[in-house]
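What follows is a single chain, given as structure tokens, in the form predicted on its own.
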Amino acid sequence: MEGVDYLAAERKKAEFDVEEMKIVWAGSRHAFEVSDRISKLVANDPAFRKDERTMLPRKELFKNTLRKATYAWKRINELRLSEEEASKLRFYVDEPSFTDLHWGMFVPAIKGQGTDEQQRKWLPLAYKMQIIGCYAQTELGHGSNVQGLETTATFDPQTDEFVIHSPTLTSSKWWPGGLGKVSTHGLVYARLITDGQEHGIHGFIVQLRSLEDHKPLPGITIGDIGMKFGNGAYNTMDNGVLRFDHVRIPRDQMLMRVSRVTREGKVVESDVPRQLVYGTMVFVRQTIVQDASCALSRAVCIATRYSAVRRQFGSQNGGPETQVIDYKTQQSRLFPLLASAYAFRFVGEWLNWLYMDVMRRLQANEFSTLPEVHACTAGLKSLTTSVTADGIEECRKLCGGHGYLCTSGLPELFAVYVPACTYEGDNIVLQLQVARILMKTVSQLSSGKPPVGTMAYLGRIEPLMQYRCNVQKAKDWMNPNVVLEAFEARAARMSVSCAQKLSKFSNPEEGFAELSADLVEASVAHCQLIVVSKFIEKLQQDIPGKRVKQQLEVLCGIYSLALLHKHQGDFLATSCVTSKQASLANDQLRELYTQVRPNAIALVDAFNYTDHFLGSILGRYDGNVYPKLYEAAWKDPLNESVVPDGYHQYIRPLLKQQLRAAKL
């Protein structure tokens, strides 16, 4: 039945008013109000379909994205759209293609490495999609071990040239997105060398394609790496691999803003900071970090829909069945990953604020904080997509068999999103970074000089290290700052006692290694103390309405005592709290579910997604999912005939007992 609303009676539960839900999902009123006239404008243009995406070829489906940017694009400037409104509609058009790196990465690049020159030069062409980058960075060898980077840079001061070249198979250029196929331009990350010396590894900007025909230029082997994981997916994008030969590119075209090669060879530092090329790191995975809690709210808002529409066992005298959502153990896997994607949604905020005030210390040669920005943008980049990933497989499987077919919208959405897990830093490299920063704050307590911003709570060392939790009844876990203490308390505890176990080793490298699922363990409590904390904060500023916040209240109670639930080996271990208080945290968990059910259905509509976004029949807004799930079977290309292309070749002869006759 068309029109009719199977949600609707769950949305008469709402204890809130979901409109300015939306507004506190979407940061602000602006937000909201671009956010949902662009998603809108997306999902009414048939241009832009995607239903039958995971049964296309993977040529057909390439050549199907290719025409969705380009028509993307045509559309942002026949309606002239902002920065912001475009990258909402890329957003919202919901396809992996060229054009997520050449602006996520291609542009911010050249912004923060290049000179003022070099960016007159090349972001007019970049900004008019004249030219289309990539960056090209990760080789067949070496990802996360940048310093391991095989490509080299040679300088040629005879002719006033870098020559570029792959001198190995494993320097191949491995993975970048939109060098397979697309990609005109090149950020090519390589060993820079000058008269015989080695000088790190820096950027340069090559052209790969000729802009008249698309041809490779000469000395370049350009190719995509082949069909990844899952349906349409990640297979959307042309990830590539491209060798070098003695490619040669003019002396400019290396990204100087820090450093430069005079004309004579010389490599010298510029005035500006080295420390600036952090901006474009931080922008980058504080933004990961918000595709993080899209994409796990995506996936619980479809598991909670779901959960809501199927019934299962326990009917009565004839009676419906039960929802499937007011089953505690169906609460206990989904709520979690709920408040996992709000508190996410609110860390990320507050990293795109401090991506914007660690630039402004930059820009005031103020480079105080960098080490603990870094160690926070990467261990929160590993911790939301590690969950994140998690999450989203975990919500495939709460929508039982049905989450397993494409049209759920779930394997895809899986499969698009696990690469989050290795680019931009393996998770497990970025939490052993972590550590390594944590480590040396430890070290240094002694030497008077207090620690900054999220490691802040280690200047308060002795007292943490004395503390235990006073809750007495279940309801004093909703107190922030009782939460806040045990949680501080905890990390402090693991990271105090990873350093006593190094300081036991005579070669601190090889305690590293020794300690390293330790050290892994003590990061990733550091990060899961400052989400908490960010969501304590949030709650501490002015939300609109009162029952909002109230549900945020819940919301994050849910999220950090599921936490202490999940690792209460972490807290009895360290004494932080005792088994009789962990037991009152779980009391007061199961109540939050209680009070959070109600409102299940209103929270996930709360992030303001179409139909067209969520690409899900189990996640439809209005619920109407069995009618829906049996029309799209009889779409599937397997069913344009009734009886199966093959049938007289192998079926007749196996049922005949023909197969001795039968040509195979």
The other form holds:
2 protein chains.
Amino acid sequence: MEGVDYLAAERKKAEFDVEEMKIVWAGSRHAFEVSDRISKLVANDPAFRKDERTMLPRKELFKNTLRKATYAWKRINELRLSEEEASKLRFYVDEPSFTDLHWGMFVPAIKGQGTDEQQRKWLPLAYKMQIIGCYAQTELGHGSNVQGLETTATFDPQTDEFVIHSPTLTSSKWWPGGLGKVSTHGLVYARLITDGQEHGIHGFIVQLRSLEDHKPLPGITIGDIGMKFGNGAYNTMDNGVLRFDHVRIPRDQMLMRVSRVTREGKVVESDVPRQLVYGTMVFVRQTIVQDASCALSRAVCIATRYSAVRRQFGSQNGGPETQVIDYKTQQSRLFPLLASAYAFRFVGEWLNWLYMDVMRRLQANEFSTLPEVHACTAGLKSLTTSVTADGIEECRKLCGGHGYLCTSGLPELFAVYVPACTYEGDNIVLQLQVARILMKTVSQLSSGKPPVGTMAYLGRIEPLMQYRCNVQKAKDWMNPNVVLEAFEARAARMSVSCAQKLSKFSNPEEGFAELSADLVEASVAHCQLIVVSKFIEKLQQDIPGKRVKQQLEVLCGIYSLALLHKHQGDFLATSCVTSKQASLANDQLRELYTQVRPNAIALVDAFNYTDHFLGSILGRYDGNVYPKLYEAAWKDPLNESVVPDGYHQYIRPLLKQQLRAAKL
Amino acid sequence: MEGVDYLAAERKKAEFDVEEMKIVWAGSRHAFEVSDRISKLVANDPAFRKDERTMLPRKELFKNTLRKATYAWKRINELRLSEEEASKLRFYVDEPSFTDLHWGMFVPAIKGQGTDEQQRKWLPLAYKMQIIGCYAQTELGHGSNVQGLETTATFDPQTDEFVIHSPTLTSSKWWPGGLGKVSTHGLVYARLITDGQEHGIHGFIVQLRSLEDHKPLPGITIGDIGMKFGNGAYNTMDNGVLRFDHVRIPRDQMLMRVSRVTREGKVVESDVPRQLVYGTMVFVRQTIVQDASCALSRAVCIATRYSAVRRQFGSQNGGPETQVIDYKTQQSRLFPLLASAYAFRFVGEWLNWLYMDVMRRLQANEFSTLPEVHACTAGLKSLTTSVTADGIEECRKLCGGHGYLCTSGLPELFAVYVPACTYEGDNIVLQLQVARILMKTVSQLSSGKPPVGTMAYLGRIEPLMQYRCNVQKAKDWMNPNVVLEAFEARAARMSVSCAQKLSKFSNPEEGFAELSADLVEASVAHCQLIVVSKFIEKLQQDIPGKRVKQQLEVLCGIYSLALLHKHQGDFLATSCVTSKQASLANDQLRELYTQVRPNAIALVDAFNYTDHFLGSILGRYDGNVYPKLYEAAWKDPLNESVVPDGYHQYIRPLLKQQLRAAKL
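Complement to the form predicted on its own: the form predicted in complex with another copy of the chain:
Below, the chain from earlier opens the complete complex, with every other chain and molecule after it.
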């Protein structure tokens, strides 16, 4: 039966050009071509197999990751891959490893925070992987609050060195990926102290292990912090713990692009704008939003395909049962996530543009838009990662019992994804930062300073406060302007309402603390508006391909109306829509589910994921689920023997009532 | 520092009698005494250690579970524990194993569905564990739809036997716990065929393995279905796959209490009421609701204690930072879950009463209330397990990064809990069953047949449709009648609205399918009302202990007002409350968070969980989190050597640029 496509009938139903949609999803024909080629290269190389990953004990798992990482590097060099291709290859290998931190954090930090001289010294070593670096910021006692880090870097003018030290147990570096077992160097963040004075948190390049025998250098204690959530998942990564006992490094290993310490121990600020950090931040968060759309789309792809394969109930006269994808309850949970995957893809694309825009402004010393940029990237990171984490688990539940098997791929996808809600800014902390900027923007509305970028709508606060939705029938909700206005009015009114409540507090900080849960809700409303508006903007572009744009319009409708339904309380409480209009939106939503149904399989095919990358029997392209589930079961270590290890010691004495003598 | 209580200051803040609250939580002084004694017995016995569980590879993990299960049985016998005590001991061992299915499904099914003669034959063997049984119902292709099972049991009148057979791959039994490696017998559900005629699904006792050497009997293929979600978690269980190739069993191994097959192959119904199945169902679901409150309270206990230990931001003049439990955002996520744990405990207690009430009615041949009982147990199973699964993950996120470590206990608690959303009825399928009964009840309102039990409020449909909430200030929301009426009106109006929409469809089944997502929402509203009303009823009882009742009133307020806020859309759309009133509810909610804050630690202490049972460094009773996290890290297998296995093969060649020769 090999080669039969059990989903062929589904694929025939599609009303749009899937190949063109693949280009839209990838972002460009070039991006599609690279992804397609590299993903197949990885999928076809047995060295990158990952189907046994969830069964491996930690040490074997980790050793196997080391092998893959080194092999990947070898292939990158053999094939002379470009930087773009190399990064795609690591992406499709799909296994967290020390190289993520080396390339994703260590190298960029040196580039961003190192002087030209420092870059010339360290980057060539890092580029060739003659040193392997990690990013040692968080500590046992401090994550979100970077300013609270306790590790110290005390300048010793006598020797022209910094003394790196962990003064307390809670100052132990804790979590850095790649630190535990692999990195030779760490970018260590510590409180700079010179001449008895504190000068805030700075980064220092510290060699951690001998380049000869890999042993930790004197004064350095390093280890792995232990097992993390899930099978496989992040257990391929050596997140580490690190303590310093007065470790000395030369002065020139402090990253000195922004501030430097002189030979005499004076701290001198350079004229490089500190706002440069915004550029890196937008870049990193843009990556996180792209990752969100990727992770969510993988889960949705698995759940959608399996929902078309799985049949349950509804058999008539002995005929086949109903495909579960035909149930409205399934659709109302699955299709909004499908739409979200597309929505996040497009907002990620826009963030990519924003990054370039920010860099251009920075070079022109134009900093005024940065708070808004900060708010929008922080908010989108928070929104998309939260929705994605929940969405993956929802997709797992949509696969019923079999979603609980590791071979479904969903447990590992969930476990490996959820840290995104915490790293690079805890999602709630980030929404509060957005809220703070929103409140400031609202308070300055009367000052004549018009809000910019994603906050520009607040400049139309008066019409938005007057706004009344004029939807009269369900179809009216298909007008993008109607949707946009409703979302703008809701977000604006929630912000204004928070601002009004805040103004009643004599101490604004107390008010902010007291109302913080409401402020988070206002901030979420603002971020949802951004996603909706960027989806709508995308649809105003020229999008080629037969009925491709129409499909995206349906998805955009689902995305926004499902949100409207879920947050009906906001829309009604702020009188943006009437309950009748909310009910019409819900009617329209059901209609859109019906429209998307025949296209569902093709819409997930458009992600162009290989079966290797998906890593899910339930999500197989050919839909040949049951025989493969059955086959895979026998590979479990427990099935190596028919009678299990432990039978003679434990089961037999139980059955034979011979427990007194049993050694237990 | 051993022995210091870092949470002592928190415990001193408590305004109520914790010891009395422990009795309320346990349900009675007797229940408390048994739980307390048995949980300590388990905690103090090193044979029941579980802190290494998440690090064990599957085979070792499984073998260790076999050891614990056998050892537990030995202790139960040595200590001559009562049935209640034995069951508590298994509960506190806290490791899923074949014994759960043996005692929880196999034995009860024989009791419930076996004739007296069958019970006399099989129960003594099962009670002594001379045979070990599992419950083999679900198949690769069928879970929710039991009537779709494909396994056949064909009566052969020549030999007076049934031939048990798996006609297709999808008919393979799949998932039964204890089946994979341990059970000697299975209660196999199959389509009964006699004389070429189908007679529906029945249960058959089938011996699976030899009692001498544990090998599968001829014609039987058995194995484990492989790794499941999470570290440790359900991987201690041998969920199994089973295929039959024309396996013969004697006729008297069909469970024949309700229907029997005669020597001639005729199917004869007995006069035992088929409704007996409801008794078992209420019993099982009552257990599930109790388990929900237990799992949720464990997660809440961990997150609450850690939130009081963890400090982040807010340091003033170098003083300590703010405990994260003091942030309103933390409170608004944590305290509703704390309140839900209590709410589920009380509704579980009520379900226990309902079970006895149902049994009494069954014995009196009184079946009229059974549909309502079915709806309420199905709905509560669905509601409590969904909230608990999400709640555990929310608690994990509330613990920040460290919640992602296995030593936090939360990843395993989540992974081991989530199947509850799927087993014993998929949660969405169950809500649709509730909705069906709700719609029937609404349609019969005019018939003069008054709705009963938890649907009785629908009998007051006219005042509920007229109802207007008269809340004028935040405090008004503390009146239980005001809350109850608002929840009743909301639930009633949502049901009526669905019924009205349904009536517009010419084909009611089509309407039901089309509107199923809305029907689920109406059903959830109904189930939330049940929980709120049972909490309020509980508070009308006499509850001794200093300020114990007051604390519970605060929690009841938090439970209901947090729901009201979350589902504001429902309340506004049905005009049950105005947006002003909803906003007042939210104000009151914040006030209640402030009231519960000083009592939070004591409220989770009242669960009386040992550190062994909690299995979480973050949730330690003494709050000594950081040193213990640090200590635990070194126990990971990866830390057995300073230089990791794989260094010479993979890391060194990378660093030394010697990849060409490397074997990868």
